[in-house]
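The chain that follows stands alone, in the form predicted alone, written as structure tokens.
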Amino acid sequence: MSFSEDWLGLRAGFDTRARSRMLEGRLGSWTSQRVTRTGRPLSVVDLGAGSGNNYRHLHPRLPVEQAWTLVDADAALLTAAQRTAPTMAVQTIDLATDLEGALPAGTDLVTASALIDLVSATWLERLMARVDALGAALLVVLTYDGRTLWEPSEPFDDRVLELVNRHQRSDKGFGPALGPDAALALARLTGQRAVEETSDWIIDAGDMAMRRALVDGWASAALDIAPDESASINSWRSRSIDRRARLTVGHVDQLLIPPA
């Protein structure tokens, strides 16, 4: 599954403003540790990188020197991240067949972005069998939890959340996918080991693009799974999409530092 630049660039912005800064700050003490004892740049392993918000914003508050390969299934989408990046790494793989292939051996740090939402249960349990083997750190940030408010809200909104979330769990190209699920899946996984934040989105009223976006999404998404309410979804979209409202969207960050 693949996401336009356009919607990544949106989003840039409010995952900033979202992302967990205490995990941020464990995580440059960590890496601070790693490279002292390693005594070689940080390897960090971008899953699923599309365009590089991820690295844009991760590289400059990690505070030692660090070699970035960017992985991803769109080979477009890894240009456009080679344009802030020129000297960077990047790998066109699909993760859904070659998970391993894309975490060599020597990775300190494998890290993604919106990511682990889309995947499967057995997916995820690959994921953090080859993070376990390689002693690495993993950072999971922006994790979509199933969570929506709308202030005001009004009484379809519970609906259209329904049909989202079950969208959310359909396969994305990983099998069916933990959608709303996931963060909890990794704890589990994890035997508790990771250290979690919510990271959520607000979208204030005066942000139109971004609540158009999503409401257009979300529209499409509950339209796929309940096409005999097309009726009241496109009602709801229409009055939704340029609605005065404050909306939060949920989301979890996950921090996994590997024992000393």
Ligand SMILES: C[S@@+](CC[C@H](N)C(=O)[O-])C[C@H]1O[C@@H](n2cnc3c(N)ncnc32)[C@H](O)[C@@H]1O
Contents of the next structure:
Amino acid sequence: MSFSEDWLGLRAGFDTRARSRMLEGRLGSWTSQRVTRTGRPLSVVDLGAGSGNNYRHLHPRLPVEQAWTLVDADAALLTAAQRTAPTMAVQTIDLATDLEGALPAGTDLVTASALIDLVSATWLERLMARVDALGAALLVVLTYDGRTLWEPSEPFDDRVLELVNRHQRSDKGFGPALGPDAALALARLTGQRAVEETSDWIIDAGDMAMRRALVDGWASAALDIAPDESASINSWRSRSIDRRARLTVGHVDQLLIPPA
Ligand SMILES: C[S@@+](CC[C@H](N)C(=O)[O-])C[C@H]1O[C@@H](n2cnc3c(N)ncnc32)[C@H](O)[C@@H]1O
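Return one more block: the form predicted together with the ligand, after the form predicted alone shown previously.
Let's see the whole complex now, leading with the same chain.
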């Protein structure tokens, strides 16, 4: 599945406003202890890093020296990431097949932003097994959780959301995707050891570019699932693209700190 640099750039500001500061504070305290103990920079691997949004957000907020590796299947996005940090390490890897190769011994922190709703239950189990084997921390942010609220709403919003959430569960290259169930699946896999907080996007009536991009994406996903409803879906798209409404899109951030 491919993601455009323009889309990732558009979402960056909404991501930064949404992300859990409580989890970042907890992670920051842990990184200080870890680096004091190891005596070397914190080794961070960002899975599905894209054009580097997660790096640009988190790197300045952690209170320790860090060595990041950005991993993605899309080499062009990684090249875009390197424009903002030319010395950063990048690796072009298909994570569906070589997850373990992306997470070498010595990794202190595994992180992923807007990734785990694309993956399968089996892949998430592999990720957790590797994180546990490494004794690393895990910070997973901006996982879509199936909630979208229009204020004011209209009757067809619920049907579009239902179709979009079905589309979210289709295969994105990792097997049947967890979609809106991803954060719950991760919480279960960690034995509820993960700390979590919602990180919802708030899209105000004036945020036209973001609303247009979302409405286009949702209409296209809904049409994939229910092509026989094209008249209603296209009409909803036309009405919604410039709708003066506030949108909330539900996400979850999760942090797992390894046992001392
Ligand atoms: C929603 S984007 C998030 C990008 C970035 N983490 C961010 O927050 O802006 C998902 C990312 O996962 C990457 N991706 C999807 N499938 C992948 C795979 N099989 N292996 C590696 N990366 C993959 C995409 O190329 C894309 O950059």
